[in-house]
Each structure stands twice: as structure tokens, then as C-alpha cells.
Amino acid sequence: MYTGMLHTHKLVVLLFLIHYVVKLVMLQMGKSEQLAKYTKVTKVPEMILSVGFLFSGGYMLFTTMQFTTLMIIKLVCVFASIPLAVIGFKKGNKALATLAVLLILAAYGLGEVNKAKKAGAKVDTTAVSGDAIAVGKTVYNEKCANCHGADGKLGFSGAKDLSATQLTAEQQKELVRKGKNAMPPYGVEVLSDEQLDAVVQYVATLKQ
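If we look at the form predicted alone, what structure does this chain have alone?
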């Protein structure tokens, strides 16, 4: 459900942004007649996009319940952009309309930055060095438990049930390195190869 909603949200945001960029270009070029016609024709689709934007975004937000500073700023940008866009385009105010589009762009950019930031800093496992399972558990608790849960079954942000995974060890490693959907990629600057091997070994114990 979360994965489908994530892709839906991305599509809706893209269409929403394109729609407002088209309107902004018309406004900036002084094509008031064409803008009026376009606005009339797209009135219902715009309402659908707006509802889809807010509903899909709200679903993902309250499914994860992770209100980071970047996420809060993103929400402020989104909720500020909507009334600014309505007033800006209705009144033909180029400055307000431009600001609204910039806020939508900023919200999208903050979402991507927030995702990248989830990877965080490198995990310090020196205290348990030499014990692969202990290293893996330390890494798991630091990087994975928020979404997968202590037992691998939590399922926040569309996270899969690790206690029932059918992926091979190599497939798991590739997934961790590349990331998928809401899960950011964890490169060697965050997890060393040894730590990655260890966390995969620890995940295997969740299936026992």
C-alpha cells in the first residue's frame, strides 16, 4: 500500500508542478486570455490533483510518523504555496504566483534531501568488533529498526517483513546499497562491507 501511494504521490506532485509552471509561464508572458481558458478547462483536474497531492502526502507522513525538521519545513512550504497560488493566479499577481511555484519546488527538493539524510552518519561498531552478529545488531538498531522494527515486522514507510524475506544475502546487500522507495541507499561511507555483511547475517536470525 505504501509503495503504491509513494509512486502515486510522486506522479501527482510532478503533474501538479507542471500544471502550475504552465500557468506561471502564461502569466509572466501576459497571455491573460489563454490563461483564463486554460484555468477554466483544467479547474476540475486541478482540484483532483490538489486532493491527491494532500491525501497521498498525508498518508505517507502519518504512516511513517517521522516529523523531522526538514519534513516540517516541507509541510510549511506546501501549505503556504496553495493559498499563494490561488491568490496569485486569481489576481494576476506574478510575484505571488512565482513564489507559490518556488515553494512547491522547494517542498519537492526538501523531500529528496530528507530521504538522503535518512542514511545518516557511519555507525560506530568498534565496541562489538569481532562478533558479526553483535555488529549486525548494532547496525540494524541504528539504521533499520525505525521502519522494520526490532523483530523485522513493523512495516513503517512500506518496509518489508524481514522475518519472512525470500531474498538471498547478495540480493539484500544490493538492495541496501542501492535503496528502494522510501529506503535511502547506504553507501560504503555509511556502512562498510563488513558491517553490511554483518547486518545481513543478523537479519537471518530474525527468520529463526
Given for the second form:
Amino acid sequence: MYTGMLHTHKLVVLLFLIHYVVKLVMLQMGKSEQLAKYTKVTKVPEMILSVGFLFSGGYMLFTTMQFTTLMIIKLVCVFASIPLAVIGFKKGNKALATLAVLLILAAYGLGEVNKAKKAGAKVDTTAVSGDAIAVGKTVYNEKCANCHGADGKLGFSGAKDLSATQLTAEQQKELVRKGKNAMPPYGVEVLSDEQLDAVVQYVATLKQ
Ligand code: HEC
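I would like to compare: after the form predicted alone, may I see the structure of the form predicted together with ligand HEC?
All chains and molecules follow, beginning with the one already shown.
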């Protein structure tokens, strides 16, 4: 469900962006007649896109509840761009319309940066090194709990219940390194071999 929403959201955002770039180009080129025609024809699809955008975005926001700074900046960009776009295109104000499109573009870019950062950041376990289970817990809470839940049972975006996994430690390590479906791969640049060992040991403690 989550993955479906994420894809829907991305697609909607991309269509929105293209739609507004087209409108902006017409405005900048002074083709006001074509712009009026285009706006009229796309009125209903645009409404459907807006609803899809808010619905998919809202769904993801409320299921993850991850309000990072980047996410907040992204939301501010999106919500600032709406009135600017409405006024800019209605009044034919090129500066406002351009600003609105730039804000949508910025929000889109931030979404991508956010994603890259989340998967790629190294886990710092220096504070707890020595105790494998403690290291594992730190790694788990930072990298795995958003999908698998603190107890391993969350099942977010199709994640398997880790308290009931039948996989051996070796199979688990391989899966974490390679990733599977919605689960991203974790290479050595993110998790060291010790950290991987530790997180698999920690996962074993989630079993009842
Ligand atoms: C983005 C969400 C996400 C994150 C983050 C994530 N997983 Fe997963 N995980 C999944 C999904 C989805 C599956 C199911 C893959 C499949 O079989 O289709 C899965 C499956 C697994 C399995 C296999 C369980 C089984 O019985 O088949 C293990 C083990 C596992 N994850 C461990 C981890 C560990 C350890 C981490 C942190 C380093 C982690 N996962 C981070 C989504 C995630």
C-alpha cells in the first residue's frame, strides 16, 4: 500500500511539474490565448491531480509521521507555491508564476535529496561499541525500525515480520546487503560487517 502511494505521489508530482512548466512557457512567450485554452482544457485533470497529490502525500505523511527539517521545508515550498501559482497565472504575472514553478521544482528536488540521504547515511555506533546487541539495537532503530517497527512486527510497506522470520543469520545478512522488493540494500559503505552482524543478532532477540 505504501509503495503504491509513493509511486502515485511521485507520478502526480511529476505530472504537476510538467503541467506547470508548460503553462509557464506559454506565459513567458506571451501566448495568452493558448494559455487560456490550455488552462480551460486541463481544469478538471488538474483538479484530479491536486486531490491525488494531497491524498497520497497526506497518506504517507500520516503513516510515517517523519517530520524532518527537509520535509518541513518541502511542505512550506509546496503550500507557498499554490497561492503564488493561482495569482501568478490568473494575473499573468510572470515573476510570480516563475517563482511558483521554482518552488514546486525545489520541493521535488528536496524529496529526492531526502531519500538519498536516508538510505546512504552511515550509522554511528562508536558510543555503544563493544556490546554487539547494543550496537545492533542502535543500527536497528536507525535503519530498520521505520519499516519493521521497534518489535519487528510493523510490516510497513510490505516489510516482513522479523519476530517470525524463518531465515538463518546468513540468509538475513545476504538479504540486508542485497535488498529485496521495497527493502533497500545496505552496502558496506552504510553498515560495516560488524554492524551487520550485530543487527542480525539483535533481530534474533525480537523472536518470542
Ligand atoms: C524501506 C523499508 C525497509 C527497511 C528500512 C528495512 N526493511 Fe527489511 N524488509 C522490508 C520488506 C518490504 C521486506 C520483505 C521483502 C520481500 O520478501 O518481499 C523486508 C524483509 C526483511 C527480512 C526478511 C524476513 C523474512 O522472513 O523473509 C529481513 C531479515 C529484514 N528485512 C531485515 C532488515 C534489517 C536488518 C533492516 C535494517 C538494516 C531492514 N530490514 C530495513 C522493508 C524494509
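Only a predicted model underlies this, so the values are computations on that prediction, with no experimental measurement involved. Positions refer to the first chain, counted from 1. Superpose the two forms; the largest set of C-alphas matching within 1.5 Å is the rigid core.
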Residue 156 C-alpha relocation of at least 2 Å between these two forms, rigid core basis: yes
Residue 168: Cα shift of 2 Å or greater between these two forms (core-aligned): yes
